[in-house]
Every structure is written in structure tokens, then in C-alpha cells.
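Only one chain is shown below, in C-alpha cells, and it's the form predicted on its own.
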Amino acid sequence: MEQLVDEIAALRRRLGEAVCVMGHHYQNDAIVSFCDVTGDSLELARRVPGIRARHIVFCGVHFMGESAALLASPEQSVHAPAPDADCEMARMAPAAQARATLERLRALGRRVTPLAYVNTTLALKAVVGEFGGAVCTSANAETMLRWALEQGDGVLFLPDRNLGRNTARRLGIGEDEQHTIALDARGLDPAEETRPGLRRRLLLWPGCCPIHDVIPADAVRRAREAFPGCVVAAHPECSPELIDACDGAGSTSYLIKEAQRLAESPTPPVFVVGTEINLVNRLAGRLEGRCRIVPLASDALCPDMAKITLRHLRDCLAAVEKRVAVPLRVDPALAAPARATLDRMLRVCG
């Protein structure tokens, strides 16, 4: 490992300002130590247009690299150290299935605006863009859902049903105004067409993050028993039942700020955090001695984020230096409608 660290450091020195390394908070500490920019999905998207480096090396899952490639200038190239670092949630919403569903909803007389979590493929974003929709992140989901609700007579939130339900609750949208749609391999299940739920304001795609979704709500009770007086917060990709039992919920940026806030209090409580373990461990290390931070689920490791290793980063930087790196390619036919979804989000959220 030491040799890899030395080699990466040497490559960074030689490449200088020609390269910017970006990384998501769920990357391990070894990768984060070489990142020029770290953040959650919203922060990383905001930062891309201001980067001047010729090459962006994006340490995150594939859809994040695609978003960076959409937002980068034509003179820039975006590189993924591990192109096979995918996202299981993103795979739960195939573009063709989403298109067929939206077309059927229109044929049934619904003016539904799609709102896609940014954790989706470029092809899905393009479909959402064609239907006048936008993307959101966990940090701005409330703002973007308000926006989407003003565009038509309803919203199709996809693919994460948990984020959709948790966001709806924060906006005062009751369960009687929500409906999780049923799908078949082609699109909307025909049986849905006669169900009254299909007329509700908020339609939810039946997807989820398998890392957050499997954390049981009972974990909060057990944490309170183990750490009396603790504060518990979790990512809104967790189930509404778990979020209801927490003291707070929000994006990775929110969880970081909350940890820092608690660490500055006169008598910091134990802070129990329900999200991907790399972020929790990093917070625990940074705030050691100031605030005790423990994971709500110690096995909440994203296997796709974990695919990016120091060896991948070294090889990617070496390929950039040798001018043989293959950048992420964006299908020109998908670029404009997909970028429209990101542009709408950035315009609405500033």
C-alpha cells in the first residue's frame, strides 16, 4: 500500500493542475486523502462547472461520473478509475421501462412530471428530461419535489421509494396522497390502470438503496438502549419507519454538519449515524476525543463504492499522464435531455 501511495503522490505532482480528483463521501479514507474535492451528489454536481483542470478523475459510482461528464466543458475529459463501479438502485429503473410507464400515464390522462433521484443512469435522466422532469439529491429533494408538484397534476418519483416517502412526509403529503406503482417487465402493470391509487398526487417507483433499505427500524431502539441519551440520525434512503424513530434525517452533508454541531456542544452526546460505513468511520476518526460517533449498522458498506481502490486510482492517473486514458463517453442523443434534468435542478436550487 505504501508503494501505491507514493506512486499516486508522484503522479499528482507531475500532473499538477491538469488533473482534479473528485470523490464521494462514501469512498474509503485512502482514496479521499487524494481528492481535491469531496462531497455528496449535490455538492459534487455544483462544483464540476467551476473546475478548470483538463482532466477530472471521478471517484464514485458510474452515474456520478456520467453526471460530471454532462456538466464538464467540451474541453474537459472525465475518467472513472473503476468503470464497473455501478449502482444497484440505478439499475432498478431501466430507461425503457420508465418511458413506457410515463407514456401510459399520459395516455390515461395524467400530466405527471417525473422527478428522478440523481442515483440513476444517463439513459433514465434523458427520459426524465424529455418528459419535462428534473433530478434531485437527498439534500434538495424537498425543494425539487415542491417544484415538480407545481408542473402538472402529479409527480412520479423514481427510483427510491424511501426517499420519496420521507420527503413527502416532510412536505405534509399524507399516505393517502401517495401510491407505489406496480410494474411489469415492460412498464406499468395493466392492473394498475383501474386502481384509484394511480390518481394520487405522488406516484412512487418501487426501487430502493439496498444498503440503507435493509437497516431495520429496530436498530434505533437497540442503539438507544446501548447508548442512553444518544442522538440518532440517518440517511433518508432508509425506511420511513426507521426515520420516524430517529432524531433527525438528511443527506451525507447534513450528517457531517450534525456531527460537527454536536461535537461543539458542552457535553456532546453519543451520535449514532445510519448511513454507509465509510462516512461514519471517517467522522468518528475526525471527531475522536470530541464526540463519540457510532454506526447504526456496522455492515452498511456499499460494494460498488468499494470497487475503487488505490490501484485503480494509480492506474487511471498513469493512463492520463501517458495520454491513453479513455474518458467517459456521453451518447450525443442522450446528452441534451439528460443535461436538462441537471440544469433544472441547479437552476431551481441555485
Second form
Amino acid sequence: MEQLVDEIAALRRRLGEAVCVMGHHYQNDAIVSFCDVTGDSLELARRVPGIRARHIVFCGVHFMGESAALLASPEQSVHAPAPDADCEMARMAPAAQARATLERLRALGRRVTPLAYVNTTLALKAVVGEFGGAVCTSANAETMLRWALEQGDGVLFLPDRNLGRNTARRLGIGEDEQHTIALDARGLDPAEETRPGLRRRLLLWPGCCPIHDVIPADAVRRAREAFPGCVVAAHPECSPELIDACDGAGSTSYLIKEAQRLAESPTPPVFVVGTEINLVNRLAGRLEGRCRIVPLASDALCPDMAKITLRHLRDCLAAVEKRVAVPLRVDPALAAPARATLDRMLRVCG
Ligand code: 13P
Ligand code: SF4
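Please show me the structure of the same protein in the form predicted together with ligand 13P, now that we have looked at it in the form predicted on its own.
After this comes the whole thing, all chains and molecules, with the earlier chain placed first.
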């Protein structure tokens, strides 16, 4: 480990300003210590156009690297240290199935605007772009859902039904205005076509984050019993039942800011945080002695984020130095419609 750290430090020194290492908050501490930029999905996407380095080494799951590659300039290359680090939620919305569903909804007379969580493949984003839709992140889902609802006669939110339902609640959209669609292998389940639910304002794709979705709502009650007076907040990929029991919910950056805010209060409460364990443990370490941070689910580890190790980072930087690194390739046929979804998000959210 020590040798790897030294090697990475030496590579970074030699590469100087030619390389910028970006990392998501769910990366482990060792990787984060080498990141020039860390952030939630929205912050990382926003920062890309301002980066001058010739090479971006992106430590996060595949869709995040793809978004960076889409937003990078033509002279820049984006590298993924562990190309098999994918997002399980992103895999739940295959582009062909989404296209068939949107086409069927159109044929049934619906003018539905697709709104995709940024946790989706480039191919899915391209489909969403073709149908006039946009992407959103957990940090701007409310703004983007409001925007999408103004575009047609309804919205198809995909792939995370939890984020969709949690955001709808914040906008005062009742359960009776929402419908989680049923799918078959090709697209919309034909049985859906006659269901009244399909006419509702907000249609939800039946996907979720397997790491956040399985945290039971009851964990909040147990945390409050264990730590009377505690504050509980969680990521909105958790179920609406869990989020309802919390004091707050938001993106990874929101959770970090909330922890800092509570640490600065005169009598900091115990802060129970419901999200990926790497971030919660890092916060606990950073704020030790100032605010006690406790995980809502100590086994909430994203196995894909964890695929990126120091060895991967070292090998990636070494390949960049030797000019043999293979950058993430954006299919030119998908680039324009996919970029349109990201541009719409960045424009609507300023
Ligand atoms: P954020 O956008 O809040 O960083 O979340 C990304 C993610 O993958 C959460 O599971
Ligand atoms: Fe995807 Fe869930 Fe991992 Fe986030 S925590 S990257 S949504 S699988």
C-alpha cells in the first residue's frame, strides 16, 4: 500500500497539470486523497467544462465517466481506472426497452417527457434526448421534475422509482397522480395499456439502487431509540417510507453540508446518515470530536464504486504517462442527443 501511494504521488508529480483526478464521494479515502476534485454527480458534471488538464482520470462508476467524456473538450481524454465499475441501477434501464416504452406511450396518445436520473447509460440518455427529455441528479431532481412536467402531458421518470416518488412528494404530487409501469423484456407490458394508471401525470420506471433500496425504513426508528435527540438524514434513493421518517434528505453533497452545519452548532446532536458507507465513515473521521456521525446502515457498500483501487489508479496514471491509456470512447451517433439531455439540465439549473 505504501509503495503504491509513493508511486501514485511520483506519477502525479511527473504528470503535473496534464492530469486532473476527479472522484465521487463514494470512493474510498485512499483514492479521495489523490483527487483534485471531489463531488456529487451534479458537481462533478459541472466542473468538467472548467478543467484545463489534457487528461481527466475519473474515479467513479461508468455513467459518471461517460458524462465527463461527453462534457469534456475534444482535446481532452477521460480515463476510467476500473472500466468494469458500473452502476447496477443504470443497468436497470436498457436503452432499447426505454425506446420501445416511449414509442408505445406516444402511440397511445401520451405526450410524455422522459426525465432520466443521471445514473443511466449514454445510450439511454441518447434515447431520452431524442424524445425531448433531460437528465437530473439527486441534487436538482425537484427543479428538473417541475421543468419536465411543464413540457407535455406527463413525465416518465427513470430508472429510480424511489427518487421519482421522493421528488414527487416534495412537489406535492400525490400517489394517485403516480404510476409505476410494468415492463416486459421488450418494453411496456401490453397489460398496462388498458390500466387507468397509465394516464397519470407521473409514470415511474421500476428501477432502484440495490444499496439504498434495501435499507429498511425501520432503521430510522431504531436509530432514534439508540440515539435520543439525534438528527437523521438519508439519500433520496432510499424508499419514500424511510425518507418520510427522516429529518432531511438529499444528495451526497447535501449530507456532507448538513454534517458540517450540525458540527458547527453549539450542541451538535448525533447525526445518523443513510447512504454509502465510505462517505459516512469519512465524515465520521473528519468530524471526530466535533459531531458524532453514525451510519444508518453499516453494510451499505457500493461494490462497483469499490472496484476502483489504488492499484487501478496507479496503472491508469502510468498508462497515461506512457501514452498507452485507452480513453473512454463516446459513440458519435449517441453523443449529440445524450449531450442535449445534460445541456438541458445545466441550462435549466443555471
Ligand atoms: P449523488 O448524485 O448524490 O452524488 O449520488 C450518486 C449516486 O450514485 C448515489 O448512489
Ligand atoms: Fe449506482 Fe447505487 Fe452504486 Fe450509486 S450506490 S453508483 S446508484 S449502485
